[in-house]
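Here you get one chain, nothing else, as structure tokens; it is the form predicted alone.
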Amino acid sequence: MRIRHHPILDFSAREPLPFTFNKKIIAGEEGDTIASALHAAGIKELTISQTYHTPRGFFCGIGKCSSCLMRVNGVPNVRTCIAPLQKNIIVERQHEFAALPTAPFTGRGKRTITTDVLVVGAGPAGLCAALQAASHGANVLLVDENPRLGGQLIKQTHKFFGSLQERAGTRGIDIATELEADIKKYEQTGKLTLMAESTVIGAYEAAEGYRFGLVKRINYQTQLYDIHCGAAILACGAMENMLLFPGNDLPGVYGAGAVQTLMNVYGVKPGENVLMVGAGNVGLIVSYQLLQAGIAVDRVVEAAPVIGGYHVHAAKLRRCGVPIYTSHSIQEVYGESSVEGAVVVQLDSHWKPIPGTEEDVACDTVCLAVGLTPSTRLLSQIGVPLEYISEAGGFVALHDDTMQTGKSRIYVAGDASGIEEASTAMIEGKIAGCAAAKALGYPVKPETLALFKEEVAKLRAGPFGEKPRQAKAKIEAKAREQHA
């Protein structure tokens, strides 16, 4: 299932890491996680329902669903999708209910780190934002799930609309190299400190400031830390969005996030033959990626009555013999430990199936490109107020113009505040980065934050923006109405 030869990316074979599951050994390589390991080998299944003892697979592929939580060396509950792959280490699968650890108690101390602004998340908004915050002489920590940085912004080999200063015309991909290259040169100033493989666990009670729970993973072990900051931007990103249909928990069903992470950032196929779900611009996109990778795509099946995403995307892959069926959806997925076909049934003007208009699909893989919902539990738990805002992608944090939320000197960016382009994260971003340290009293010219909101509110212009434009007025007006 690897992929050897790509138009963009280069997945020559890397150096060998043999692993044990299930008491036989693996051949993976080295860059990848656990999970696209095993995927590689044609492994789907990685776990059991605790529920309906059914396989469950990979899904989100950024560590937010419990669909890949094995046993590694010992140790129960590993989230596989973003533990990078050792070599000859002892992966089981679970079944249902996780056993007791075997591995031997570290017995690691807690440890306090105290810094003017926490960053969560190293996606395109945190990236830009922890920047900005350096910059204006504030001492950043930037903290993320993953073991790379970038975010969605790693997985992004089609060139980026929007504005030159956002970078219009670069890949994605070559945006996060970009972003990295910066964040190493603020790290050699001691002005910003990166923990990767990092989880904020929660947020707590201080005397000054906030106070945040942080758990870094060592080798498959843990080692908690005590963070105390001045502000915290919250740029914790979204989770894919999940339809209700028989089959929908197969190994084999995707969240489009999932199949562009598989396929590239590692180099593996989800599968041979796909079944796209959404033409919005991430169902178009990632279809002609799929392409890209030499992986058949079926169809792409819209339940809209009218494809949603950039009509460009949709040329591409209507030149390439993908069909496009709008006002369609899928009825359900059928296979015994994995994903062998699906049924397509087409939609009355009332979203209704039409009786009779069934038809079988043939395939291994079935993406959901059906939109993102913010990730909130943080942003929750420290007490921020949330309205649910449909145009935004779901509850959301009420935020004002420099993004601070309810709580003061807490700054929410990028899809956690509303869901749209990474373009317009990496400006949010940026006005977060220097709102928080023009709060914590660190010299920000007015031009500067000027700039970045009338950069935004340029990207938002024109009909695709409609709908982001409707979301931030909701947001702020809301907003304006509990301040009052």
The other form holds:
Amino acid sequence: MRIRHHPILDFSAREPLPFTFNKKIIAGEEGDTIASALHAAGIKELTISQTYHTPRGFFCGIGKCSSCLMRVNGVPNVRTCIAPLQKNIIVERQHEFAALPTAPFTGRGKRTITTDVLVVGAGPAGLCAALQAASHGANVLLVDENPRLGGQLIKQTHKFFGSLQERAGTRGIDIATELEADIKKYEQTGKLTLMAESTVIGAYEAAEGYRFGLVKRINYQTQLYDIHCGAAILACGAMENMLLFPGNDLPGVYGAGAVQTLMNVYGVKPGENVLMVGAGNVGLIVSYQLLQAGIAVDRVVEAAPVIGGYHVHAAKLRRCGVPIYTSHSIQEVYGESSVEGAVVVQLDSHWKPIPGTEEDVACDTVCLAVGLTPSTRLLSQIGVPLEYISEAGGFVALHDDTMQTGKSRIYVAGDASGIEEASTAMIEGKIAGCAAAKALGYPVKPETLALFKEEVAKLRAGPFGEKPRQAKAKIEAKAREQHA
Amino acid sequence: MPEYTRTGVLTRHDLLQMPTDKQLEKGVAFIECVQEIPCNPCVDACPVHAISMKDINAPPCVDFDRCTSCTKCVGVCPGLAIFVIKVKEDKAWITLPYEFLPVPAVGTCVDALDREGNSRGPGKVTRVVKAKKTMLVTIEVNRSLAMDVRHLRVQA
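Okay, that one was the form predicted alone. Can I see the form predicted together with the partner chain too?
Now the full complex is given, and it begins with the chain already shown.
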């Protein structure tokens, strides 16, 4: 299931990392996560539903869901999709709700870090926020759950839209590399500290500023940290949406982003023949990237009567011969232990299935590209006002035009502040980074913030910017109401 | 809503500009980008300022007389929506962005595909240039296909 030849990426063989899975030796490779190595070996069944006792595969591929929890070297509930593979580890499926072990969590007291600005999430928004805050003189702690920096940029093999200032025409993967190099520069000066494989698990108000609980993963075990900061920027990203239909938990039904991670970051094929559900930009882009990886895309189905993504993305796919069926949706997925096929159906103008239009699609993979939901758990925990804004993709933290939430010096940026795309996420991150530095007393020229605000407004000015424009208008208006 | 928002395929009346035969004989960049999307790298890529935009969301407009058919915009367009078209007598040469493997070799024969991925007959590869990781492949087809062929498939 390995991709060895790719038009954009280099997936030549890497150092072998053999490991044990359920007492069998599996050949992993340097750079794999546990889940990617298992997929490469054809093992899609990672967990078993504790309620239905049915097989489960991963869904999100970026550590946001619980579909890949396994026992590693005796430690239960390891999120194998973001756990880097090590040589000779012992991986096992969990057949029951795993009891928490006591040994790895005790006897290693907590450690304390004090910083000016904590940035949670090293995706496009978080990286830009950290860079801006550091460049204005603030001390920054940047944390991310994943082993690699860049968030979802590291799987974006396509060239970005937008303006030259936001690196339009450059591939997402190359933007990630450029931003990483900038981060390393600040790391060397001591202004910025980076903590990968670290999850913020709690957010609290403190006598001065805020406190965050964090666990850093070291060799599948954890170390607890107590973070004290003056300001925090929560750029936690988003979670892919699930769709309700029979069979949606079969291994082989994946979030489109998870498939993109598997093939573009780890060089592993999700399957050989894919049904894509959703013709927004994510569905269209991932379909094209599947073709680039040598994987067949049977068709794209879209419940709406029109294609939601950019026409240019649809055109790329159509000229490769991939059909796009609007007013069509998935009805069910079937298979014994993984996907063997799916049934799609045409919808009427009220989005109801039209009987008799069912069609069987032979496929081993179903990708769901049906939108994202902002990740707001930390924001919710710290108690900033949240509101359901449908144009933003769900509950979001109310914030002003400097990205500050209802709590002073708590900022939000990127998809966590409302679903949009990477170019605007980067600018939102810059705004939040500047605003946080300014709030802590570091000098920031007013024109710097004004320029970023102008840039983001320009990117949102067209018809495709209508939804985020409405979302932000509602969010800012409600924030003003709250404030008054 | 225009039909292409349902099909993903442009028809001739969706295209905002059409070069004259004379301009085609000289060779022009032909941009199939009809929606208002926030994107402008083609404007910056053009060394002779032949591509303009009212603002970053406006569709690009090509000054066909000024365009030198240099292909710089083809490799930079994130939407892979720019083609350079040149015609002479009964032949047309289409330079298209190609991001697949294998890359066809100069002199070989490929399937020339239209906007729906249908084969419209053979195309001869006359030039292959690398623009970072995007290959710019020029194929020679029958002149009558100049406004239809937009992709290629390497023959097995």
